[in-house]
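Have a look below at one chain only, the form predicted alone, in structure tokens format.
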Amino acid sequence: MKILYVGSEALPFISTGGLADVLGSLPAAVRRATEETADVRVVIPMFPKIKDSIDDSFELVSEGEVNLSWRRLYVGIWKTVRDGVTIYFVDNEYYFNRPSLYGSFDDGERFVFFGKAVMYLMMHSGFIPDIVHANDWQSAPAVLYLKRKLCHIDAYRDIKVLFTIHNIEYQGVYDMSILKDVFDLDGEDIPVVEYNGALNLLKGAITVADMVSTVSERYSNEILTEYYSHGLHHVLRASADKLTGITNGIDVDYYNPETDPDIRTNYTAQKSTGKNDDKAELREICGLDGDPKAPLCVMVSRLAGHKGFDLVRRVMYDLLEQTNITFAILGTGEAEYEDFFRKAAADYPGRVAVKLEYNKALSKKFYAGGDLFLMPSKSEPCGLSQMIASRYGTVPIVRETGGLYDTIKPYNEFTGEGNGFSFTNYNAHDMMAVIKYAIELYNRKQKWTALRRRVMKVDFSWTASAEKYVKLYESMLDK
């Protein structure tokens, strides 16, 4: 089986979020799940950070041009090999030499070019995959070109496409007037890509893909409803027979408190005293000089309303007044939440700390140093942070949505079952009640130690997810 993963970012090369974690881990996991019989490859754009790190392990495999409507554009294909997986990089200075991965005025054209370059790669590398596994709207043009423009050619006719939605909020929506000039699509493609009078790349990929997946089982059901679909529920309901959900995993070697070089003291579920040292270090970093035995609740997130920060803002001061909890927050985002946490830190010095930055190494100190990990999202396609926190023995408190529902089950103190705390309604006081219950349990050290040990032992590796993907790929090829 030959599989080509298409996406806009992948660890360890470039990352802005969960997509990079998936493309950095899933391909190798799938290769292992097939006992290394699958030929697994990945293609992403070559952004400046990648180009600056080119060494002898990189090889320039092809240079040429692609047609994009009336334009003829340079494309270079580089490759390297990691963990038995070949990673290709699409080089074009004009489109990808930008200070950030996304947010340019011409993002649509940039990733349409990327889609064309993926077709070029298949034509000039000698690698014709059985499965193209495309991810999010940035790879949707590749799906459209393959299924709409190359399907009449024998070599490409039988390629199956799995399109994965990581976050349905981002759809690649543009004015229909640029259909031909920028996107190199024709009038016959309008029924495929048009939605609500606009050109919608995500809708197009959903329509033509052989299968569509989401990054958790729960999310695949949620996006069939108007509340979660960001307007695409009608399209998804029409494609419900090819929609499935497979919950992401995490890289358990990278996120491993026993070996992690980014934390002060390593520890395991059985020998967890080192976690006390990591909590002490995080308190020092954050200037939390209150009661060292108080429960430390951490959040590592983009500061945005849909991440549940409106709930936190509503009851945070009440929690600080009514309990001995301390808070440490890491992330950047919307100004109103940055301002709120700055004020809270000023109002409660020594008990509230905020680090307004994106720092992957520092985030691991937060995961290791916390007692509780708060993630009260309004929606969460999968979420990785709750699984990473669990790996470090920082017990999650989540709202029951998307992947949070699939991965964190509420603790039952009578049976010992469950691996965290959860609440159902998107309600600040429901969240507050669960936090108070977690604090109560934290003060019952024997039960807390048992829970923390249980949380650390949950298997969130890619192994189970990769096996499900392999079965899905095989079923697609059998059809």
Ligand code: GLC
Second form
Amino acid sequence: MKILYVGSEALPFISTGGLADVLGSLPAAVRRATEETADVRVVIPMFPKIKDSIDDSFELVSEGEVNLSWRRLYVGIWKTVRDGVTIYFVDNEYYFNRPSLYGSFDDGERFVFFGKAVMYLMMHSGFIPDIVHANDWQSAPAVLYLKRKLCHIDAYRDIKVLFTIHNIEYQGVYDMSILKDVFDLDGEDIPVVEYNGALNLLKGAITVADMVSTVSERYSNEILTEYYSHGLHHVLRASADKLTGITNGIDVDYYNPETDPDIRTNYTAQKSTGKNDDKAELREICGLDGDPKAPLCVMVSRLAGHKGFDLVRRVMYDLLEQTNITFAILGTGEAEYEDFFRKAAADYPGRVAVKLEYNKALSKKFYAGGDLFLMPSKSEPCGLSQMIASRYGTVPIVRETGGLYDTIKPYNEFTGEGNGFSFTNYNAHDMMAVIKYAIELYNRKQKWTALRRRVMKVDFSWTASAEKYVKLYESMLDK
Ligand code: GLC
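Output the form predicted in complex with the ligand next; the form predicted alone has already been displayed.
Starting with the chain above, the whole complex follows.
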């Protein structure tokens, strides 16, 4: 089986979020799940950070031009091999040599170019996949060009497309007027890509893909409803027969407290004294100089509305007044939340700390140094942080949505079952009650140690999910 993964970011090369984790670990896991018989490759854009780190393992495989409407544009294809997986990089300085991955006025055009470059790759590299597994709106143009154009050529006719939605909030919506001139699609494509009077790339990819998946089972049901769909529930309901959900795993070698070089002291579920050192280190880094025995609640997250920061903002001061909790927050995002946390840190020095940055190595210190991990998302397609935190024995508190629901089951102190804490409704006081309950348990050391061990032992590796993907790919090829 030959599989080409298409997306905009992949670890260890470039990362702004969970998609990079997935594209950095799923392909190799799928290869392992097929006993290394599958030929697994990945293609992402060549962003400047990648270009700057090109070493001898990289090779320029092809250079040429692609047509985008009336423009002829340079394309370079580079490759390197990691873990048996070939990674291709699409080079074009005009489109990708920018300080940020996303957020340019012409993002649509940039990823339309990327889509064209993926077609170029399939035509010039000699690699014609059986499955194209495309991810999020940035790879929707590739899906559209493949299904609407390239598939008319015999050699590409049978390629099956799995399109995975990592977050339905981001859809790639543009004005219809640029359909032909910028996106190089024509009138016949209008019914495929048009939605609510606009050009919607995500809708187009959902419509033409052979199968559509989301990154947890729960989320695949949630997005059929208006509350979660960001307007696309009608489209998804029409495609419900090809919609499925497979919960992500995490790279359990990269996120391993026993060997992690980014934390001060390594530890395991059985011998976890090292975790105390890591808590001490995190407290030093953050200037948290209050009671070292107080529960330390960490958050590692984009500071975006859907991550549940409204709830945190609503009750954080009450929690600080009513309990001995301390907070450490890592992430960047919307100004209103950055401002809120800056103010909270100033109001509660030594008890609230915030690091406004995206920093992978530092995030490990947060995962390892915390006692509680708070993730009260309004919606969460899968969420990786709750699984990472678990692996480091930082007990998750989550809202029961999407992948959080699928991966964290509420602790039952009478049966000992469960691997975290959760609440159902998107309500700040429900969340507060659960946090208080968690603190109560944190103070009952025996129970807490048992819970922490249990949490650390849950298997969040890719093994089971990779097998599900392989089955899904096989079923698509059988059709
Ligand atoms: C997106 C989602 C997140 C998911 C990740 C990887 O970032 O918001 O929930 O875990 O993609 O699939």
